[in-house]
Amino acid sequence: MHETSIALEILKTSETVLAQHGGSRILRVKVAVGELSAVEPELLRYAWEAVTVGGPAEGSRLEVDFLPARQFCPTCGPVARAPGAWVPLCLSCGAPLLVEGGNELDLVQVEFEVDGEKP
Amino acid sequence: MSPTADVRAQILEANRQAAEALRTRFLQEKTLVVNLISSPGSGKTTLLEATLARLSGKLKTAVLVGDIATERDADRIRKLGLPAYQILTGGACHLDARQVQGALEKAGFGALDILFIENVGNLICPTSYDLGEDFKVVLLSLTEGDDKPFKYPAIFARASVALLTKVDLLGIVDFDVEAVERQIRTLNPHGEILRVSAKTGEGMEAWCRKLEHALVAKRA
């Protein structure tokens, strides 16, 4: 389960961001996960709960923005499909489809609290 | 409203940096590096044994093997009289670039033409980790079933070579080779697909030629 290693990397970077901004506690972290990144959002959230225990991100929310990959037909253009469902060939012309995007694995935003400036 | 910081950083940034350092080093040393990824039992070690036997005498090779436990795979390579180093991941399902850096220091392989990295056996976790390799190779054996590319699209999209292994079993197991090749081409139109059998030697010539060409191209 490599989601644990990935959650640890998110935590490390989030703590650096927290320190840079003089914050005391992490409230929410937003990440972007592409459909082809081989990361399962639900497992990543479980891993986040586990790796944040005892630190400044304990109890924080991990928000996962799941980004689909896009499939294209070289002649007919973009193909509509259900997430996770891979269509091998274009339903209109039968040509093998091409794939674009879906490889994202990014830390997007960190929301935090600063001691003495609580809302 | 609590303060928020917009970050836009790659989550695997630390791994990316380590992989970049490895890539620079492999370029200076003119070593071709190939990262082999597949399910357990698809024949990575057997393919390597057959490949190394064909390349030995012509090229200087070594293997880094990642496994959760045992030195068995590295021992199989050492039996051929070739250098191998076993990385025990201690439970982790993939190798990362920092483990490769550490292993190379300890292994002390010296100057190499080709370094093979035999990743931990699974089609998911190793996909996310750049090891500074020239290219990823995914292996799919005929006994695993012909629906795997669409079930594990990420690795088939990222590997520049797909090896269909154990093709000596064609006709014995139910496996639609053409359907699998169509799935792989859909995920990766520019990738290469080779049918191989380490047992009968089928396709091994083409695979070894592919490696030699890649080495020449890197050194050009």
Second form
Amino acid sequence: MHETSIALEILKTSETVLAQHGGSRILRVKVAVGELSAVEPELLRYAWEAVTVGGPAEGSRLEVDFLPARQFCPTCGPVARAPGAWVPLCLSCGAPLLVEGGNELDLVQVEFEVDGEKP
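Structure of the form predicted on its own, given the form predicted in complex with the partner chain:
Below: the lone chain, stripped of partners and molecules.
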């Protein structure tokens, strides 16, 4: 479960943000996770709960925006597909499909209190 090491890095970066702004407690962290990043959002949330115990982020909420990858045909354009279902060739013209996005793993926002005052 590599989500634990990812949660630790998110926590480390969030605590750096907290220290830079003189915050006292992390309330919420928002991350963007792409479909192709090999990160399971539910496992990441579970790992977050475990790694934040006893620190300034204990009890905080980890919000995960799951971003799907997009497939498109260079000739016909975007291809509709269900998440996790991949089609190698365009069903209309038979051209190899291209993939765009889905590799994101970004820290988007850290919300925190300063001396007991919520934002």
